[in-house]
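The chain below stands alone, shown as structure tokens; this is the form predicted on its own.
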Amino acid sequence: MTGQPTVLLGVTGGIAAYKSAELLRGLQKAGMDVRVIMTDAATRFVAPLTFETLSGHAVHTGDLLRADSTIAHIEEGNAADLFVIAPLTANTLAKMANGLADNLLTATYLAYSGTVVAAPSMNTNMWNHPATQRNVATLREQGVFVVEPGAGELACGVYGSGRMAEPDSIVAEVKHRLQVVRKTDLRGMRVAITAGGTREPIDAVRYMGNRSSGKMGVALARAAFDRGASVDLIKANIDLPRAPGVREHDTPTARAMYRKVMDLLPDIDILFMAAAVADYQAIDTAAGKMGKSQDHLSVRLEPTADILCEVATERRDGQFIVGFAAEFGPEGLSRSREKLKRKNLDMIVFNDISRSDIGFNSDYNEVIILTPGGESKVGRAPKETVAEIILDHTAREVRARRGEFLPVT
């Protein structure tokens, strides 16, 4: 993708259909050539003349039947950098998710090769029905980004989740989409991620845990399927939305990470250690639920596996192991510099989880990176920079490994 972008927009037929207007024109403001299709429910809620004045380009609506230009339009389309489709209606949704090519929009999606953003718009009960839920998460199985749609007043009346995105949120979802589609320094690579915090059971009810939400690892999941990799997320007690592409592994004990990562770990080209494990787990677990007649309770614990010297030892050549520390207090770089040698990592990412503004359940980090051969400052951003960037340095050192130089970013 070179110069000015293109990016095709899809506005199906929602009362929502008028914020694309505006989206269009945002879109412009950042810099994009846009590019209108229209399904005909769309065209009784805003007339293709309105696209047309504003995009400059012919605006292509219709069915396949009737269509003169379908080959045309569907070839135009994969040429296109990024395909929006906004407002996403649940019929749409529908067609999308099972394959349904019944006008030249939803063809247009069945030919598109590229980054597909989908923005989705309806009454709050269409959009919590489960059948909706289902068709969402398949289009994110299929690697389309939904952008969530907002809570308010809906054209209905009702209150509720339901309402399309804000334009200025989507451009800047389509932003981020056109920056990280530029890399591929990750293509025809198996990568594997641990995030969240495990929670070791104490009795049927109670366990031991920790405040890990998980968002460092998804987003580096999601920024790994953008350069091309193919990614498993290794996760434990997670509560965010699914990372599109991404295979993604339920493992809500240490017991049970240590037991995917060691199998997946034949197949892996990089591993990302980024979970919260627990240290230790109870050595007696009780079937029911302890009661509260002792004064005292005494619970024995016994360590969980190391899983990062279990990597160590099983390691093939050629696999790049990257460790997280989550240290409290800034001495904790010490100890990571150790753990870098002591557990031979290739890399480890420091944060210091004392700080509220950065670290566990806040969407902000400030990492220092660190290698063998030196240490990288990543100042306070949100989490899904800081993902991008520990991914550049990432790429740069396996791929120097392999005798392919990639310039510096």
Ligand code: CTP
Second form
Amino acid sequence: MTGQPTVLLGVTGGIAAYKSAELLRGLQKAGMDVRVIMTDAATRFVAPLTFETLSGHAVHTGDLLRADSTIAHIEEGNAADLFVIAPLTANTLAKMANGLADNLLTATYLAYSGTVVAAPSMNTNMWNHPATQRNVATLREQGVFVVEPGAGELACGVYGSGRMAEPDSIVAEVKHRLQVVRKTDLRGMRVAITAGGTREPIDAVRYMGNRSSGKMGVALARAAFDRGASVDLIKANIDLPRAPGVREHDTPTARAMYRKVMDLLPDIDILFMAAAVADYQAIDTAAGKMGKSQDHLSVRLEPTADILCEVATERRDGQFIVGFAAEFGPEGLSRSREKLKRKNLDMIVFNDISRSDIGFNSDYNEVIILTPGGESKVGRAPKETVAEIILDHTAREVRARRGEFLPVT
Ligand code: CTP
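Now that you have shown the form predicted on its own, what about the form predicted together with the named molecule?
Following is the full complex, with the preceding chain placed first.
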């Protein structure tokens, strides 16, 4: 890909089609030349003229028999660097999964050999139906990157999942897949990231732990390295492939993690505390394996050192410290605001762990990024995408403090 990337935007006939205009603008703002292809059903929601005006290109619509010079249009589509279909209705999704090519959009999909990103949008029951779920799985097997719908109030008045992902999240995914995110905004910076969940031993074989997978921290480490940073990943009990180019340190317990963070701190420009650090540890760890000799067993616990609080007192000027707040329920947002202040952080990333479709052990996350100057919501998206957005904010803040301003992307 040289110069400005070309993106083909496919619009199908769902109510979310009106959001595709905003998506188109977002893609353009990210530096892409966008061409639009619509199904006939989509043209009943939004006039092709809207997309024609915004994109500056003719919009192709219709079925294969009607469309003039169909082959030429399909070939034009094939020349695009990426094909994004948003919204993707249950019907077109099913056609794509099964290789049907009964209109210009589905024929273009079948003929297209590049990267495809799709953002489904439909009623909750349709989304949850086993047929749709099977089709989504098939689409993924076909290599399509699915930006999953989020939960919210749908056009039919019910609350549930099926609402198209926010245009911002789709733009971020497209950027990520196109690798226009080949940014170098962290070049020359040393970044440390804690990830995973610490395990506090009770005896030689047992421990208290948590369900953190470390996926968010590893995604941050990979993305920070790609953007030019020198990266240390301080990891607790992570079972994930190594991130290329990243220095890894195993710190299975809160104590070990504390030592490693404090050890690296003087040389770090940015610290992301993404790990789920145990708040308590056993006072006495039994030697060997405890037997089952009592009716009741008490394990005496003491608080672990709060790493972020220690960092807050030890940090030097110019260091950028990011905390993570995994809170239960939406009221966690106000607790995150409070933590941002109390722990003297530059940024905190809040996610709601009461939800099973994001966060712990999921490949997806939905977060709110809080800084002393503002708050920004990142809709449900793959953790890799969320990591890129967190780094966008971080790089911007860090550079701004140094008096260097990055263009808004
Ligand atoms: N954290 C830390 N050291 C600990 C515990 C947590 O540095 N011993 C960090 C986490 O990595 C995370 C942030 O603190 O970035 C928030 O974790 P949380 O457990 O929610 O913080 P607490 O201060 O323990 O919050 P609360 O007072 O609500 O329990």
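Positions refer to the first chain, counted from 1. Computed from a predicted model, the values in this text were never measured in an experiment. We call the rigid core whatever largest set of C-alpha positions still superposes within 1.5 Å between the two forms.
When two forms of a protein are overlaid on their rigid core, residues whose CA moves 2 Å or more are considered shifted, and residue 108 is one of them between these two forms. Fitting the two forms on the rigid core leaves the C-alpha of residue 369 displaced by under 2 angstroms between these two forms.
In the core-superposed comparison between these two forms, residue 41 has its Cα shifted by at least 2 Å.
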